[in-house]
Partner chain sequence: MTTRPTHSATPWLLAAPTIVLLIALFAGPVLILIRTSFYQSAGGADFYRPGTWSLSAYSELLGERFGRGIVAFTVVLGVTVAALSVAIGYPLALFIHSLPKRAKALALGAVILPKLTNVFVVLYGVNLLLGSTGPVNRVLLALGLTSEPLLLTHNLFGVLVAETYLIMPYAVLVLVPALDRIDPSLIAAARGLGAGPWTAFRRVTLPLSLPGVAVAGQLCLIWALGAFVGPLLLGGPEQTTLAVKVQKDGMGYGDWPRAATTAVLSLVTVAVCVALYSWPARALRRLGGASA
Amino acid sequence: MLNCAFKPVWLLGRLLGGLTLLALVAPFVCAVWMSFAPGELLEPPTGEWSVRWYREFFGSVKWTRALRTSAEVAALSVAGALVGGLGLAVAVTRFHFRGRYILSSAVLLPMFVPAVVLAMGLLPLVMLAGLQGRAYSLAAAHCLVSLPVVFLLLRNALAQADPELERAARGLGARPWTAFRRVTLPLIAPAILAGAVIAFILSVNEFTFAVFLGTPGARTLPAALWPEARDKDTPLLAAASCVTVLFTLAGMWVTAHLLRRL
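That sequence in the form predicted on its own, only its own chain, can you share it?
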């Protein structure tokens, strides 16, 4: 039974929680609503509803190609962030070497530098290498954003995993990689899953690198949306935004499903 003295606080907490949830969900609800507008104006339909803009989105080579590019870049970015983050996390938690703390700090640097500065710095390098507009160059740039987050998650998970368990497995005859894969990897699997999901979300919604490093023929969906949003307001923008959200949710589910099978 709730104490009467705490009942106002409890009600206030529920009210604030409800308002916060409403503020989080309201933009997406409005986008879904406006995506079914039958006319040319970006406004919520009050009478007739239409899937016209979804048909236009999936019937356009421009938009489906941008969606496919987003998927390719996100998949490569997740793989890169996991491999790089796991390797660095193992290095700084399992090995003692000079410069270990400097390396840990250097990995986090992209978090403190504006994305536009990183993109401007990468652009000459990418152009010099002839990689502008390539999926793997965009994925490598997206890794700069997701790698620090994945690294922090995996470093903390590895710090909490007892290394003696892995040593015991090696003492019983297991090779180093087998001991790591059969003992340590399952212990840090939740952190790997969380890192993959976060890396996927960051990549799908990343905009700055996509604008600087992409080309008109190879743009991710956020970069392809920008000229449309700048020049005209049509319900196509709302439909594309809803597709992006659904694509993100589907990608998160696939990533989680694949990693749970490891």
Second form
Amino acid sequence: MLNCAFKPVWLLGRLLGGLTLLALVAPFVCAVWMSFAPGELLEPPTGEWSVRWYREFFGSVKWTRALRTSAEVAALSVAGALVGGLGLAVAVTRFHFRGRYILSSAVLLPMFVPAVVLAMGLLPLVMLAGLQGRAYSLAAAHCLVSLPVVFLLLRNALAQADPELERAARGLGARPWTAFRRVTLPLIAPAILAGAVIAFILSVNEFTFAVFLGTPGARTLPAALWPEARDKDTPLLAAASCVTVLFTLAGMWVTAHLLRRL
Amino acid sequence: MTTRPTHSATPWLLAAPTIVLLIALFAGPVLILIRTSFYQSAGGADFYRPGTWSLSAYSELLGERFGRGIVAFTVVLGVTVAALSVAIGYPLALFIHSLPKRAKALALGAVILPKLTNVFVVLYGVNLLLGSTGPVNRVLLALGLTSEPLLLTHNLFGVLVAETYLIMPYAVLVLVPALDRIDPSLIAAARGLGAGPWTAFRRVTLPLSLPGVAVAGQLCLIWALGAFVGPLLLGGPEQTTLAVKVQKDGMGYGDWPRAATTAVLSLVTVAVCVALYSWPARALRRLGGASA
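Okay, that one was the form predicted on its own. Can I see the form predicted together with the partner chain too?
Okay, now the whole complex, with that chain kicking things off.
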């Protein structure tokens, strides 16, 4: 297929592609490496490795509490995004009603508005309601961000799942809910799982809403890390970030496990 | 259960959670934001002076050079980052698209990896790479291109690199499926008719992928215009975007009318830029459609 004149170009393309990928992964590798640094300085460990910063992270209430807040917010927002997204997706794919086009585009709107704008609008609302620093106000905000993605995933999955199958189950005497649970739900389970995982990742790593809606007493991990990142550059930041990654992976595993029973 | 017109309440009940969420947490806040931007600023402990209507926040912000400069900087940064993301993301997507199945999954994983971690890891890593003792400066010194380590962070360069890092994965995630959708037999046909690989790419693959490029560009532009974390952590005071200013005014100084005005301005900026973008986007789509 390849003629001689084209081969160098092809090789160069491969090399460039590989290098770009490497550059994308590099900051992450750097951070993992740094997190094992023994000293206070922003220098990667060369000889000596230590888990000092991990010990400091798990030894301090400030960080473990932030981790717990993150977990609460993420769990609530995943549940909310799934309930909202699935409900709307079923409504627009299985029913013909006035307003379904408006609804399916309205749900995408939050994607096109900068997070800071929404956060600044939510701040007075949340403060007036006295809900600042509550897990569910932040979880609701995160829901808004993940809803478009979850909705699109589920709508595509439902559009591909043949409604005739469900009708056949109904014809055989299943009630609507049973038909949905036993026929359609298993068909769209992969999309539900993907949506839950994406909503979880978005929530755990979300920064803007977390900064605006958190309080010193209740902050998710990214918001709690911010002053650390701004004022001092200790390897604690790297260690905390690695913990977040492990936490994200664990959360993905738990979500997959919970949803396998569908 | 199918798409027959229905007057039953079931679809509305199913959609109710989303509708409530959209009204309470999207429409509501945007309206509150607009109202807040018309309050008078109050000094001291209050966030604004209740019951007042005033345009002072707008005239202050748009009247001073500083405010207009922030709008201009946000737009320039957004457009540059979006252009960089697509320009770097397209060859990368092409490369990933050409990989065999397993390697492709791995490569896509590497692209998503920065998104699995919080932004600090990425920014922290970028900080390390670009720092005065980082590998980039070491290479530059070793090559003799510079005699002293260059200051690459806490300036425009650092912000550009950081934001491109944060936004480019989205471009790749849009472009790879767009390339995968192109029928490979078309390229085989072009080659069979005597086109070289480069001609086949230029005449078949490239035009057919342009609609995907249009979508990727739009998404990157929208997100890059909201740039917040990169300028906040890797920029200096000169790299203040509208988003950073909203945070400073709203959270730092507690001046809500000013913060809300800046936020409204940011919303208008995004809307205007997306509206203007529809012109090149249409051209890209037409190029893609015309050659199909």
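Numbering follows the first chain given and starts at 1. Only the largest set of C-alpha atoms that superpose within 1.5 Å between the two forms is called the rigid core. What you see is a predicted model, and the numbers here were worked out from it, not measured in a lab.
Participant: Once the core is aligned, does L246 move its Cα by at least 2 Å between the two forms?
Facilitator: Shift of 2 Å or more: no.
Participant: Keeping the rigid core superposed, can you check how far the CA atom of G18 moves between the two forms, in angstrom?
Facilitator: For G18, the C-alpha ends up 3.3 Å from its position in the other form.
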